[in-house]
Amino acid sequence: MADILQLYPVTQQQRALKGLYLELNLCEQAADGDVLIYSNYIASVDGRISLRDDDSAEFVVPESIANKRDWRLYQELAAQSDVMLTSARYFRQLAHGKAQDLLPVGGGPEYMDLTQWRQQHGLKDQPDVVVISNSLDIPETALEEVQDRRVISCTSERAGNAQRERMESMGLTVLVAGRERVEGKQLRQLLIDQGFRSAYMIAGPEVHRTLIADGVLDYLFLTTQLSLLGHDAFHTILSGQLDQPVDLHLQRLYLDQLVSSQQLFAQFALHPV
């Protein structure tokens, strides 16, 4: 069903949701010896990507903006990745049953076309996982959920030998990408050294800031749900300080015309294209 209106580039063309992002072929965009890194968020018009839950004190995506149509595009972005970049916080949430999802591609019959798409493009059934963590506080029970793929822990020199040895004893590859913290440029080089061509960042705003501040994020995909949430305890797509503003270059903009979930789908480049 053609229920997506393309606003930019200006064509007024009607599009179908299914396949909207798959046509980008992100897994084939990186030049030889390079990697494409992209991120994705859903936010309200007032910028909330998560609100603090009073019971658990965890920050979670509000139910009022989470929706299956945005999740379809999340899955399409995941389907194009060699590796998904996440955080130790995600695995701690996973261990307590609080994680949004299990980093799948093609989970359920409605997403089986994505598994087929990966096979057609020479990708493994599931992307590998890089866990970005300075502390290496990663529960072993959560790692048991992703035994079907390679898991790499990327940390800084600040992590002690005991923590590194513990991770390695659990079957993880531990790589160091920075002194006091994981640094974006070193992380990017490690991804290249491991042979990855497309990396999908699904971590929180702190990791997002690192990638942006260090100039290694290529694309930002942002779904804006047309609502206002308010709330004083919230996260936005970025935390911390930037030395200077970072310009975004609009690549694509779509309007989801379903009355039940009006939202905008946007792709931004962080470097001139």
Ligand SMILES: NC(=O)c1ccc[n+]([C@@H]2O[C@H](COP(=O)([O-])OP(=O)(O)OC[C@H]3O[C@@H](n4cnc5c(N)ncnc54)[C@H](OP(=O)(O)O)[C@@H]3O)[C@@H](O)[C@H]2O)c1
Contents of the next structure:
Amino acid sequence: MADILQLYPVTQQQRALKGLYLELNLCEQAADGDVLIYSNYIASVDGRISLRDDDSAEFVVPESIANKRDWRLYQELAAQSDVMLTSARYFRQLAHGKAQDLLPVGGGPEYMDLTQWRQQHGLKDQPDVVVISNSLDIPETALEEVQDRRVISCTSERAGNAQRERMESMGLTVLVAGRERVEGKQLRQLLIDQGFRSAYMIAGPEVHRTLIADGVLDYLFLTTQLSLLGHDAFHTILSGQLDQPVDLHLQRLYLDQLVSSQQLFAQFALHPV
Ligand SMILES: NC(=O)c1ccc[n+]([C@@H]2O[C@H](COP(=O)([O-])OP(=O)(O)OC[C@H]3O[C@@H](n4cnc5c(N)ncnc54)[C@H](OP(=O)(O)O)[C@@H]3O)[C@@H](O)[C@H]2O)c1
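Let me have the form predicted in complex with the named molecule next, following on from the form predicted on its own.
Whole complex next, starting from this chain.
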């Protein structure tokens, strides 16, 4: 069904949701010896990606903006990745049922085409996982959800030996990419050294800043759900300081006309293309 209106590049063309991001072939875009890193968020027009839940005091994606059509695109981005980059806090939330699933790609009949797509493009059944953490406080129960993949924990020199050994005893590879904190450039090199060609960043604003501040993020995909949420305890797509403003270069913009509350799907490049 052609229910997506392409607004940029300007065509006024109607498109189908299925395949909208898959056609980008992100797994084949990196130059030899390099890796393509991309992030993706859904936000309200007032910029909220998560709100604090009054009962649990956890920050969670607001139910009113999460929707299946955006989730289809989330899955399409995951399907094109060799590895998914996430945070330890995500795993801590996952351990007590407060995080969205880490997929798997192609779980459920409506996403089975993505499993085939991966096979056709020579990718493993599921992307590997890199967990970014200084504390290495990653609950074992949450790791059980990703037993079908290789899991690497990426940390800094500040991580304690006892925590590193605990991670390794749970079957994780622990790699260091920074002195005080994980640094974007070192993380990118680590991904290249591990042979990854496409990396999908699904963590929150701190990991995002880590990549953007070091200039190693290639694309930002942003779904803007056309609603206002308010609330004073929230996350946006970026936290902390940047040395200078970072320009975004619009690549594509679509209007999703089917959902009860409309949404915009945008792709930005972080460097001129
Ligand atoms: N709406 C959306 O599309 C969307 C997408 C993603 C996330 N979210 C929401 O955003 C909220 C925050 O997500 P998140 O917890 O994944 O956020 P995050 O702010 O990116 O991650 C925080 C954790 O990651 C680790 N970390 C981040 N940068 C690091 C660095 N440079 N070096 C070492 N460790 C680093 C730290 O782990 P340690 O404490 O273990 O050291 C830190 O506690 C959640 O509520 C989530 O649901 C929403």
